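Form predicted on its own, single chain, as structure tokens, below.
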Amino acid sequence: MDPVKAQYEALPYPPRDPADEAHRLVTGSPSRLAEIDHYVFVARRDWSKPFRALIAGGGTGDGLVMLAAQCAEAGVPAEIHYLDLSAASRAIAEARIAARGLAGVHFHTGSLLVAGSLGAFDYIDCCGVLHHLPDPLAGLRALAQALLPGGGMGLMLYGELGRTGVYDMQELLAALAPAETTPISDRIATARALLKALPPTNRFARNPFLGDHQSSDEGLYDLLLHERDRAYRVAGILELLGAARLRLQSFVPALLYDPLRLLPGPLAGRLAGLAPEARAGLGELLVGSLKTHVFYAVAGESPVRPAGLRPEAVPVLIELPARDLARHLARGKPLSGSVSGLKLALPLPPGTADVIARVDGRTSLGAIARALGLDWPAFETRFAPAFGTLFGLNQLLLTSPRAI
């Protein structure tokens, strides 16, 4: 049996209990419905029309359940297909969908290389999968060929810099507990013993951004004992996309890939003439802690570019309650928080609180401008910097006029 398949049959990842669906929905990027609208369909899709999606390498179902639940809540006529090589993982994902009573979901067991046999899709999610394939490019090409015209993909690949020390540990453990001769339980015990014995100088011990090994045996095995994974820098991702005839729409959150937003003015100015792709690679080096890269892509020949401000688009907040954020900004406080270990304090222009207070997922930007007594050019000029910051943090997105 393929070692990756064997791992996920024995240790489905991430570990999930279908009973938990009664009291929480696991959300994240990629594949929030609002993100798909913003990054793939640039806030122009008619969501009353049928929507076909594929969750390629769906694991225990986080992305599947989130997208199916959000489509159901929004009344989107969705047909969602789940594909994974692990029958054990599929069983958990099926149980989670059943626990929520969600319809329109179809399950398949197999390699994502057969994605095209399932038909063509408006959207494909492939989160944390390609880096485990013997040939990631072959996998990405198979998915790209299954996209409908105008469709796109949400992906996640491991980040090289944030995984500092992981491959040192994998090499050590391959010698201490060879997969070919050591039972899974003994490999896990050996890994835990090694973790306790690490000197403080060890690169993994000095990396504060990794924690999967602390949460469960499944997480430990996936991080430190996996027999096939690789990590990427921005340049490698762009090369992979290009070889599959795909084009990057955006990394998420985009702000972490833009040194113009992270460096003081005199230094940032020296990079202003660089292409966004070149800046993204420098942003990754500057932040230094990105253990995953989440990004959206479309066909290379697609004319679609990331969503921009326009009167009919509907802004939605992703995690921050509008009332609380508006109250915070009205006090003159910066937008603050921590992203990938990076502490941020970002000032927003005066009056931003008045805009945020009117963001309800239904009201268009044009309607908000009129409510504030501003014509569209004045509104756009005044608030474009604030929207740019909130877009960059993936905390405010634009959706189609039919709110989702």
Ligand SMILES: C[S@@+](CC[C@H](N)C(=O)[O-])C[C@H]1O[C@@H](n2cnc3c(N)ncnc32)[C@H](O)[C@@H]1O
The other form holds:
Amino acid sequence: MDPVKAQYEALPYPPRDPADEAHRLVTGSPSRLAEIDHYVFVARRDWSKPFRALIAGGGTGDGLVMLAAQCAEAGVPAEIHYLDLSAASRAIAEARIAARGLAGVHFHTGSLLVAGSLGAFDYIDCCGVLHHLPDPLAGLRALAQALLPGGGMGLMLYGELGRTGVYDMQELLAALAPAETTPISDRIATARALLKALPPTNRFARNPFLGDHQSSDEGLYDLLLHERDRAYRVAGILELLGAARLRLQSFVPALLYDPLRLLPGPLAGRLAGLAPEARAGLGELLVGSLKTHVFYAVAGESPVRPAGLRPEAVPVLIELPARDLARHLARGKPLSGSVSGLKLALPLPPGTADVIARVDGRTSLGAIARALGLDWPAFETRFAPAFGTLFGLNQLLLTSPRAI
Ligand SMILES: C[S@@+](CC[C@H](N)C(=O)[O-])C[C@H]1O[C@@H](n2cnc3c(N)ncnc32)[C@H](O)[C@@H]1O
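In place of the form predicted on its own, output the structure of the form predicted in complex with the ligand.
Now the full complex is given, and it begins with the chain already shown.
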């Protein structure tokens, strides 16, 4: 059996209990419906039309359950296909979908290399999977070929810099507890013993951004004992996309990939002439803690460009109550939070609170401008800097006129 399949049959990841569906929905990037609308369809999709999605390497179902639940809530006529090598993972994902009583989901056990045999898709999610394939490019090409014209993908690949120390540990453990001769339980015990014995100088011990090994046996195995994984720098991702004839729409959150947003003016000015892709690679170096790269991509020949402000687009806040944020900003406080271990406090221009207070997932930007007594050019000029920051943190996105 393929060692990666064997691992996920024994240790489905992430560990999930279908009973938890009764009291919480796991959400995240990629593949929130609003993100798909913003990054792939640039807030111009007619969501009354059928939507075919594939969750490639769906694991225990986080992306699948989120997308199916959000489509059902928004009344999107969705047909969602789940595909994974691991039957044990699929059983958990199926139980979670059943626990929620969600319809329109189809389950398949097998390799994403045959994604095309399931038909063509408007959207493909592939989160934390391609870096486990012997040939990630072959996997990405197979998925790219299964996209409908105008469709796109949401992906996550490991980030090399944030995973500093992980491969040191994997190499040490390959010597201490070789996969070929050591039972899984013994490998896990060996990893725990090694963690306790690490000198403080060890690169893994010095990396504060990794915590999966503390959460569960599955998490520890996935991080430190994986049968096959690799990590990427921005340049490697761009190369992979190009080779699969795909084009980057955006990394998420975009702000961490733009040193112009993170450096003080005089330093930022020196980089202003660089293309966004080159800046993204420098942003990664500057931040230094990105252990994953989440990004959206579309077909290379697609005319679609990232979404920008326009009157018809409907702004939505991502898991942030508009009233709370508006109140916070009205007191003159900056937008604050922690992303990838980086604490940010970003001031927003005066007047932003008035816009945010009107963001309800239904009202278009044009209608908000009218309510504020502004014509569109005046509104756009006033709101663009705040939008750059809020969008940059993936906290405010633009969705299609039929609110989702
Ligand atoms: C780390 S888990 C991620 C699961 C899920 N995408 C998530 O984000 O929670 C990786 C999953 O990819 C699956 N996988 C690995 N290689 C695959 C392949 N060639 N085809 C389909 N699934 C694969 C594994 O079985 C496993 O369930």
